[in-house]
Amino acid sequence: MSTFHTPVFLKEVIEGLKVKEGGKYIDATIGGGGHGVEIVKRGGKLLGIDADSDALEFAKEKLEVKLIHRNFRDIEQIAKTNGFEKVDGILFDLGVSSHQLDTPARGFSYRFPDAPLDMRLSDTTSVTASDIVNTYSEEELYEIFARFGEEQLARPLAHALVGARHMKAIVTTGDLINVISRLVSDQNHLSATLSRIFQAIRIVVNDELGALKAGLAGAAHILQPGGRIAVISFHSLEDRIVKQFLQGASWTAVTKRPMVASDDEVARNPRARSAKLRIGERL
């Protein structure tokens, strides 16, 4: 494995964090260890954390560091059973990785029709994306699209796949994306739509609002004053939590307002077109 996931704002999170020798750093998204291997190389002492096990395989041909597979909700309970009770900062980069998009078998991106409907970000997470749009209620659907993937048809969509599983149980990306295509038929709406309604039930399948907000409450614990703390969001409903949590008394924003990538970073790599950089400073 050559290749896992490009890492967005290398540089800004580097100096956002002002990473320094035998300073303490967890990597609570370890990812690839793009931002993890810029932090071992300023002498950080790092601590990387990830849900997704193939992340930590590829992580460990590229680090000689502990790696906990965990979700980074536990941060606060990993880290002070690891040692790093204080920290002198810590790196969320939320959403997927280009390895978990580009692979079929997880299912989480509906340029593979064939692939299982599936979405979990770790093999331990007991729903799959299939259970949900299978299972839940139409009302359910309803507020999932409609809060998570701020979608305006919701309510119809919700109501076509309550309709459609009747006949045929939807199993693969394929299947969700041929219900969604019968109410959206103009190409270049289907696929900003196919975007948010994969979202939304991904964030449900893997609970991710409510793992960031753990997150962060515990990483408030652990962080060091003068200690900071960058988080890369890809989408307003990450943002708005991130936002908020920096705006607490024990905080002070490093940026007052997100950061988002350059042109020469978004050429390089498409998928930074949507992430934000918010960077914080425990008091």
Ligand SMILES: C[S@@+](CC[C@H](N)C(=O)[O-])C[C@H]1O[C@@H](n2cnc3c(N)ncnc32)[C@H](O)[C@@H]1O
Given for the second form:
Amino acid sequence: MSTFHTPVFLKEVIEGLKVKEGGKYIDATIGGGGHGVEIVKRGGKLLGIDADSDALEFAKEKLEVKLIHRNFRDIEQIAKTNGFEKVDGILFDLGVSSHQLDTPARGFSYRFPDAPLDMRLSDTTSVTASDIVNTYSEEELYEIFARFGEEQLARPLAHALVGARHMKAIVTTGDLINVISRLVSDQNHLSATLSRIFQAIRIVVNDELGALKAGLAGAAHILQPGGRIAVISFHSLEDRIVKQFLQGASWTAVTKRPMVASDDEVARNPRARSAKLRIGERL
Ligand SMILES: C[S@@+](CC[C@H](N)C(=O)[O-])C[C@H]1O[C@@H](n2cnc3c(N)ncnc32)[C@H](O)[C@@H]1O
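Now that we've seen the form predicted on its own, could you pull up the form predicted in complex with the named molecule?
The next block holds the full complex; its first chain is the one shown before.
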């Protein structure tokens, strides 16, 4: 298995999508190709999409399939221009890969304090995390931390950031960490707060919830009747969007409740801890 990213729910996704010989599938988040390779092994015809050119470079080494460097919000148009207008299954494995988290220059992780505060999935996105932290109003920052981070300290954190950036612009992940650590002294509490705040900002930088809504709507237009969609999410707001989408009239929810990873999978791959999988079938 590659160290680029260990796929979550590999068996469950392949079984859930009922991958069959000659069927057409889209992996809308190809990443390191973990799920994609399994689809191809089972004889599926695959189209891979990713917003990140690094991911596509890596996936290209493992997969001889068409790989498209785009945001999956345009999935319908991408599918139609690549001969995948009627497909049997679509996978969205949301968020970031381990490779993205482990690459300091991407600025996704608070583990690398010298990194630029970037967090863009794609270099075609113009606004970075640093732009947001330095230019959004205190009220807007509060909204981001409260809504996307469900952060109890949202109000004092937003206030402290606005104060700190008057003295010196927040340019590196370390600059952001310094502001947060002044308000949270307990180390465990600090890690949890950093993780919520970093995720909240990342969601805004990449308009992740907007892309998910658009991607699901597009997927509904290209899945054939009986075709299946699988979505792995890592945030409660994402899961809510997927749940509501699959409650629509055109769908049967194959998973009535979201699947969570087994203890065994979490032990092998800690990233699976917060993962939820929902599968739906197009009527
Ligand atoms: C969790 S990883 C996918 C891992 C993959 N399933 C595997 O097994 O290696 C998520 C990937 O989705 C990509 N991604 C996230 N949001 C995206 C979007 N809106 N459009 C296209 N790609 C996106 C990220 O760049 C990342 O490579």
